[in-house]
Amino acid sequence: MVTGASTGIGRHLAEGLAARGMAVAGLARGEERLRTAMDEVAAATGGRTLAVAADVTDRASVEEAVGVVRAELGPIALLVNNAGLIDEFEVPVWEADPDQWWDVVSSHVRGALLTVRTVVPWMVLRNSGRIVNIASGMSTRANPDYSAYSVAKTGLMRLTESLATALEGSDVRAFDVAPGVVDTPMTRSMHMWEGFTDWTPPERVVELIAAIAAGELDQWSGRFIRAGKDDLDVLCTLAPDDADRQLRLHTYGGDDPLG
């Protein structure tokens, strides 16, 4: 199940996963565009797809959508939380519209929370499942012009680690996957990427998430990996130590009382 599947990275993921033989349920708010996208994916891949219109920030909508997915396609083995908004204007936080700012945060954090609380209990019962939260470079460092997006993506990383910690001992795992800078309508709308050409191929995002779904990167549960920079073969052979690829406070030296 991929949220935000009608366009951008979500659309690439739906097609890439379907091409690998997965039955893919796509969620998005715009029903017509979503159905068109899922029909196109099915036609291009020969895979089975399902379009379910839903607002991931609405609890009843998410619960109804997950019920439809489970009824039509069976148990959800992979959840990809991709849906989310971006700051409407590139301005410092005190100039941002507070309602739009909060909508951005809610779309990522509340959206992921609601899908997790609806999908993960079934994964726990089956003792099988993988959750991927789509992270960002802004998860790990602030951007003054995209404060809401930065806050949202950082919160999503902490949610992933909390989830992974709570799932320890089970065969249900949670991951942060940063897609890099994929050429999508959203990135094209951001002034910071004007003139940018070194796009991350969406296939690199798909291959990481497909590997997660196959259980090849389980040792990275609760941690951050980045498409287009991380090499899949290397990740498969590495076992991270301590807080590698997790959000932590850097101390100021040996005398720091928080050290």
Ligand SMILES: NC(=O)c1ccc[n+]([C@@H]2O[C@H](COP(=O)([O-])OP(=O)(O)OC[C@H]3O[C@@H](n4cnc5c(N)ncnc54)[C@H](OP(=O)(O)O)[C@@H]3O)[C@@H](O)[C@H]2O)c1
Second form
Amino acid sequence: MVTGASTGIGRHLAEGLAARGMAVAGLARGEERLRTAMDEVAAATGGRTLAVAADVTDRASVEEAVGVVRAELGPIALLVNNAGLIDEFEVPVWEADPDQWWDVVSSHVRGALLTVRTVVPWMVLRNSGRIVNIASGMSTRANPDYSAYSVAKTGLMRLTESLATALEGSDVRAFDVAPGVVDTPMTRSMHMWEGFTDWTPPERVVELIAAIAAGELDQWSGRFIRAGKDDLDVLCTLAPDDADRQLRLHTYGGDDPLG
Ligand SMILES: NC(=O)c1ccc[n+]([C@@H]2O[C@H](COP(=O)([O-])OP(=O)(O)OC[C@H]3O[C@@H](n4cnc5c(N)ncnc54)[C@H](OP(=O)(O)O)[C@@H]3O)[C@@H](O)[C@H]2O)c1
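Having seen the form predicted alone, please provide the structure of the form predicted together with the ligand.
And the full complex, kicking off with our chain again.
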């Protein structure tokens, strides 16, 4: 189940996962665009797709959507929390419109919370499942023009860690996957990417998430990996230690009492 599957990275993911033989349920708010996208993915891959219009920030909508997915396609093996918004006005935080700011945070954090609380109990019951939260460079570094998005992506990363820690000892795992810089409607709307050409191929994102779904990157549960920079073969051979690729406070050195 991929949220935000009607365009951009979510649509690429739907296509890449369907091409690898998975039945894919896509969620998004706009029903027509979603339905067209899922039909196109099915036609291109010969795979099974399902379009379920839903707003991930709405509890009843998520509960209903997950019920439809489970009824139509069976247990959810992979949940990708990909849906989300970006700051519409690229201004410092004190100039931001508080409602749009909060909508951005909600789309990533409340959205992931609601899908997790609806999907993960079933994964725990089956002792099987993978959750991917789509992260960003702004998960670990704030951007002054995108303060809501920075808060949202950092919060989402903390949610992944909480989730992965709570799931320790089970065969259900949670990951942060940053997609790099993919050419999508979101990045095309962002001033900071004007004139940018070195886009991350979406296939790099798909291959990481497909490897997670196949259980090939389990040792990275609760940690951050990035498409376009991380090499899948290298990740498979590494065993991260301590807080590698996790959010922590950087201390000022050996004398720091917070070290
Ligand atoms: N593109 C990049 O380079 C990049 C880099 C780092 C991180 N990311 C992250 O990757 C994810 C996808 O980004 P993208 O660039 O593909 O974005 P995008 O082109 O703007 O697509 C966003 C998708 O999310 C859906 N969506 C938005 N709010 C929703 C809600 N409340 N409920 C359900 N669906 C919702 C949209 O459809 P509707 O509007 O119809 O709902 C659309 O399908 C996001 O989490 C983004 O933050 C992207």
